[in-house]
Amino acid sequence: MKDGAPMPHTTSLHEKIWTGTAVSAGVAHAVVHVLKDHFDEPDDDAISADMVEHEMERLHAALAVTRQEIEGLQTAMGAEQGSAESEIFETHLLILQDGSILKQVEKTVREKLVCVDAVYYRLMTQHMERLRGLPDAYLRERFLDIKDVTQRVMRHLRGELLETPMFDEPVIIVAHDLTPSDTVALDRSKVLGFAVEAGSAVSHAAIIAKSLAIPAVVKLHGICDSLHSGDTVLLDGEEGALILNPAAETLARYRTREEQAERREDVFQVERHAPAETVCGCTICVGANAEFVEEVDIVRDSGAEEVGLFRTEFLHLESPDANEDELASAYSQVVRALAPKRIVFRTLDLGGDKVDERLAAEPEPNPFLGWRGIRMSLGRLDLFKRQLRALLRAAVHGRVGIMFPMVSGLEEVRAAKAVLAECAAELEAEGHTIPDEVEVGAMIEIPSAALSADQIAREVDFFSLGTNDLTQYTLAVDRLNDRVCDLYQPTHPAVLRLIDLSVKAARGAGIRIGMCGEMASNLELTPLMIGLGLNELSVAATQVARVKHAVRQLDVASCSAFAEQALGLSHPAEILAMSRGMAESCYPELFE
């Protein structure tokens, strides 16, 4: 069980339990840090007279940090004199430093002996409501300025920061949802787990938690309104529970359970570095997915044969202004650290839920069907060429594959390859060494790509099936939408037929094909994946040892016969049940 810094004694407090959906295994015990995109009306907590000075010190500290934050934003926006952005931030600073507001807050706190959070919030809300009702458009707009300043101050009063929160001690992140932008802003070395109100097993929070080897639970409805930064919780990524104020006996029970789980897991970890060879002698390459440079130690220790998917957009979101040299350095660090393993870098898959606000000039009504992946890269050749040049430079340090995301057909692949060839020619002309063997691949995650896989296969060295998107696009089901999550069915016959079509196209062209989506990590589906002809699976690093163990218990001929039968079935639940049944009979120890 992962523990943070020493916790307050909790036996005198009542436990409260929320139950959600477990998406990343493990248990963590720490204080929470709440990420909020709004602020709630604080309670009128009474204070004693001798606490007034402390309350005012809290407010002044929050105002000081907020001022630094706004001035930092002002500088980051370019700070052209007279620019609209500069005027906005100047207005925010004036609001923040309004002496009349501060005097009124202090007067009320002293007279009514109420916490400063409630007094400041109510006073600023009164100002907002007055402006909202005015006929003058300019004054009405000041409502938004006051709201923004108030939000920032309230977050600093509560410790609920959205802007690059740094932690003095390990924390469990609590949020309504966790976007890629939220993740890259966190000090991930101090994050022990994620507890999220929304999300699903294939949501961003779930994927990142698995990569970081930390527990995560989603669909914990109502936790953001009930928890505050600093509360002590226990997060159970096995059973999908969040426990506020866990009692001593609860902690003892979890420690015993965790010790038993670790002993069971040790059995699978012993042979994690050995090849994954089926009982009939077929070797399956089991790789790991990654997105952060700091994951290389986790990947190296996991037993992964390669990195089958390195998501480069997270490095971009962390440092959107990184130049070519900085990118080449970051990519080279990964390649050198994991050599001689092959590293497959996916070029930027921005768009969808991974948004660079500076590239998105205006909000898209349906971003998952909009300017995303290879479309954005081909539309921003300066950004695309900078990345490709950096990847080619990193390739001199080890085995590198470059993979294009969200391709819909042959023309996009040819266009992307042409840009890559142009970058290689430029680098050679500048005196850089370009390795002869840099494999080029395409992700199959749009139905049109699967249906034209035979054409695309003649242009690339490998395919990688991105089943998270392939499933959502095939079934027209938003994989992040809680209302339709029951319709998100990876074992739907249409999805399996597209996988089968892609495998046959790859085999026909003599290229390799793997899978890097969440289906590859699902031990219930391993017999089906092997049976469909996949001999490369890239999974969360925490799943590598378990997937390898599963593969060693399977026979390819039996899996192929099952897959052929499954392709003739019409009910996703029936296919899933059959695959799970085969998995449980072959490796029951993984389901204990």
Contents of the next structure:
Amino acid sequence: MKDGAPMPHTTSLHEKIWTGTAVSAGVAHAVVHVLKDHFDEPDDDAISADMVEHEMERLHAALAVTRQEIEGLQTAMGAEQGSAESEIFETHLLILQDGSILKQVEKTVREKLVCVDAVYYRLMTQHMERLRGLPDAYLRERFLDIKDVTQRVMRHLRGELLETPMFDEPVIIVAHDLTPSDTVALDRSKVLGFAVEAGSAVSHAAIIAKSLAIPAVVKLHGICDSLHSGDTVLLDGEEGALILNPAAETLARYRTREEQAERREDVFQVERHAPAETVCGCTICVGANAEFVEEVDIVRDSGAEEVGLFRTEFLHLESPDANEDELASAYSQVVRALAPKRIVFRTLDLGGDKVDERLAAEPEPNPFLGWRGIRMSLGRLDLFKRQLRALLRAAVHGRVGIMFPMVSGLEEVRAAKAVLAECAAELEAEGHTIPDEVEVGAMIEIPSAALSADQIAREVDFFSLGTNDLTQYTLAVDRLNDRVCDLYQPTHPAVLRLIDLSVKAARGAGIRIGMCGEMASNLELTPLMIGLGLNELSVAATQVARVKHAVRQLDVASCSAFAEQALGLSHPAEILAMSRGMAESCYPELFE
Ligand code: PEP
Ligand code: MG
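Form predicted alone done; form predicted together with phosphoenolpyruvate now:
Following is the full complex, with the preceding chain placed first.
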């Protein structure tokens, strides 16, 4: 159990338990840091006429603290006068101190007698919307400056930052929803777990928790209203529970449980660095997925044979302005640290829930069906070329695969490969050393890609099945939407048939095919995956040892017979139950 909790107070506080869905294993005991959505619209709370002065004082106090904060940032970043950073801070200070805005706020508070939070928020939002509608791209993007300043002021108006300074101790993050950008903004070295009200097992917060080997529980309805930063909780990523003020007996019970789990874990952890060979002698390559440079140690220690998916968009969200040299250096660090293992870098899969607001200034009505992945890269050749050049430069340090996300058909793959060839030619002409050949792959995560996999296979060296999206797009079920989560069924026969089709297309063309979606990490489904002909599984780093252990207990012929049967069935739950049954009989120790 990761324990970051302070010593308990002598007064005993009542335990309170919430249950949700466990999405990343482990147990943590620590104080919470509640991330509030500072952009929730404030209520129009009525005030009396004699409160107007007080309300304006609150606003001025919030503005003063925000000013200090921005000036502090300016100093900390050593922004030189006239530099781009310095201009950003200057713009923010100008917005903050804009006299006409303040006058308008005061007038409205006085006339309407509503709290200053609501008036300030509404006025700033109106300014933002006006800017967003302008035809000039530069001016349009300035809405982000107003958003940034408004967010800071709102946070201070609500007193959150004053009460709970950014955490400098280990904490469990509590949030309504944790977007990829939220995760990127956190000091992850101090985060012991995620407890989220919304979310799903395939949300990126859950995926990141697994990569960072910290517990995460989603669907903990109502926690944001009940918990306050500084409360002590125990987060159970095995059973999906969050316990506020855990009693001494509860903590003792968890310690015992943990000791037992550690003893069980030791059994399959000892063999994690050995190859995963089935009973019949077939080797399955078990790799790990990763998102951040800091994960290389976890990956190396996990026993992974390769990184089958490196989601580069997280590095982008962390440092959106990184230049080619900086990117090449970050990618090289990963390649060198894990050499000679193959690292499959997926080019930016921005869009959907991984939004860089500067690129997509207009919010999209259906972001998951919009400007995402390879579509955005092909529309922003400046960014795409910067990334491809950096990847090619990093590829000299080891074995690199470059993979394109959200491919819908052959044309996009050809277009992306043409840009890659152009980058390689340019780099060579500039005197850079680049490898003779870099493996190029396509994600199969859109039904149209699976259905035309035979065509795409002629253009690439490998496929990787992204079942998180393949499931959502095949079944038309938003992978993040709690309301339809029961319909999100990766074992739906339609999904399995698309996997089968892709595997056959890859085999027919003589190229490799692996799976990097969360289905590959699910031990209940390992027999089905092996049976469908997959011999490369890229899984959460924390699952590598377990998946390898599972593989060692399976026999390909029995798995194939089972998969053949499953492809003819019509009920997702029945297929899941059968796969689980086979898994439990072959490796019961992993389900204890
Ligand atoms: C997938 O869709 O299965 C996948 C691996 O990519 P992501 O989860 O990042 O969309
Ligand atoms: Mg995907």
